[in-house]
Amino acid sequence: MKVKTPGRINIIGEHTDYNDGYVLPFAVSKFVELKLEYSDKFLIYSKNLNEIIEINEIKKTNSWADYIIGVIYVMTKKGYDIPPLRIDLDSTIPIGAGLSSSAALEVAASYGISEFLNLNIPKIEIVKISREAEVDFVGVRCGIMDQFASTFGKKDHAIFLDTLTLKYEYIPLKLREYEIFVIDSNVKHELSSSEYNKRREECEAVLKTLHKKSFRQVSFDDLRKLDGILLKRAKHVLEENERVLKVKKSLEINDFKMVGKLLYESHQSLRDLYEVSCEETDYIVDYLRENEGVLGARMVGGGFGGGVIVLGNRGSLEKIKEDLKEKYYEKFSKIPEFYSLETSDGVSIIL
């Protein structure tokens, strides 16, 4: 049997879905497919890296597989009796460019496994085990959207995702005269889990510093009460959760240019606020603001390198690509890629 799941891009909404605020991802016609069978031992294989890694025990390896290996030391966990598995990996999502590549590949090997071995686990929970595996099992602490959006995403919508209650709403994605994309800055700083992790921790030492148990409790005078980096952290989480509900309304009203106007706004917010920029991502966004086709642009994922979304007129991709990667190369000796972006449903079975 095989699945297919999406990878993901965050229009807005960064580093507010693990602090119970509102995203706006969708899914994106990138996809991890896997090829599940019953075998006599735990084989996984990438077909990307021509690389198998046989499995004896649950336990870490510290590889691309363990993505797979707590997916199934999470539903063991949860009573699920999961025989031993061949699974062959193959994935057209670049990793580190934002699109969560990880994510697909925990929502693909849930849903997989639930649909090979006829576990009907309810998509919700599919959401859950794959988050669960990121968080104590991968160790990073990531909120919910990831798993949320390769899940339930529906072609040609966004979802407007409520990450303390779980509601969602499809917003219908008309770009039309538009386009989005992805620009890969080709850089990820090794600082990039621990510091993402560290974020997490000042958002909390926010939250006891306030006596609040969810940021969805704090107010803008409530501001007054921090300084320092804590109170940078709040006012990007509460100023990026009221961008996602402009970018919201816009989105309904295909007012695009304030769309764009919203992205800056978040990349610098990012940057000055929340920290988790970095020199590389900076100047794509920087190169952008000069561009009359680009409407915004702002960096995407955790930080600390990846990629920069861009909302432009149709056509602008390639008016600027060749133009930028000289310029980039220049200053960073490093080639960026670039990604269109179209919507897509989300997981499903394939054959």
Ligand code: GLA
Second form
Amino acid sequence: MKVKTPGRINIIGEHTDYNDGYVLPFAVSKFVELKLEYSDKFLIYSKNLNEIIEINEIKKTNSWADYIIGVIYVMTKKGYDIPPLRIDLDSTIPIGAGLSSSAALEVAASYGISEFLNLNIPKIEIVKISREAEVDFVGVRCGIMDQFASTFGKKDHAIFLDTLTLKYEYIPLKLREYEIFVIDSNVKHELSSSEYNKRREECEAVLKTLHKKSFRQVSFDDLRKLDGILLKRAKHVLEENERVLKVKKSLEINDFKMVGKLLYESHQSLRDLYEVSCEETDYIVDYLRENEGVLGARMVGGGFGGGVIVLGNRGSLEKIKEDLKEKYYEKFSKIPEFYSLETSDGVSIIL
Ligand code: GLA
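Given the form predicted on its own, state the structure of the form predicted together with this ligand.
In what comes next, the whole complex appears, and the chain from above leads the way.
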């Protein structure tokens, strides 16, 4: 059996998903494919790396395999009996570009195992198992957005998700004379997962200070009771949620100029208030600001490197590519990568 799972990009709503906020991602047409078959030993094989790993016990390997082993760990803990399997992995999702290859792998593993063994686990449970693998096994206390988008994505649509209730709505995404692409800065700063977990703790400290259980109960008025880092973090979360609602509305009336403006605002907030951007992604966004064909851009994902999502006039990517490559290389001695993005459906069995 083969299962195919898309990566995702988040249009807006960054660092809101673990704060009971709103997000607006879409599944992208870059995929992880897993082939599952019965075997006498538990084996996982990566075609991309030409590496095979035998799993004798459920423990961390600090490698790509942990996203699959983590799923097996969570499913076993939940009482599912998983016999030895051979799982072959093939992926076209670039790693570290902000397209969430890891969540796609987790969803592919949990959905694939569930369907292969006829466990018929509902999709929303697949999302939760996949996220738990990341939190409890891999050790990043991520929110639910990535796994949700890889599972529930829909072609020609973005997903407006309320992470408090898990209610969602498909928003038509017809780009017409525009395009969305991602620029991978090709840097991943060491501290990204520790700083990510630190942001979560800071947000928990906000709630504790305000004696609230959920960020959804925090109002702009409450900001007066905060200062320093906690004020900055809380302000980002509240304003970012507002921006998600505004982008949703703008997409509904095809006001892409407004979407672009809000992307730039989001970046500024992630840079100055949430402090998760870095010199390289700031440089890319500043470069794009000077470019007429670009409507808006911002860093995506956890931060400290990774990708920048760009909304531009159709053809803008081709126009800026070479020049940006050259300038970026001059400054950072690295070459950025460019990926055009199309929407896609969520996880599915392909044969
Ligand atoms: C990572 C996490 C997501 C989300 C983003 C930031 O991609 O996996 O759950 O928190 O960072 O918005």
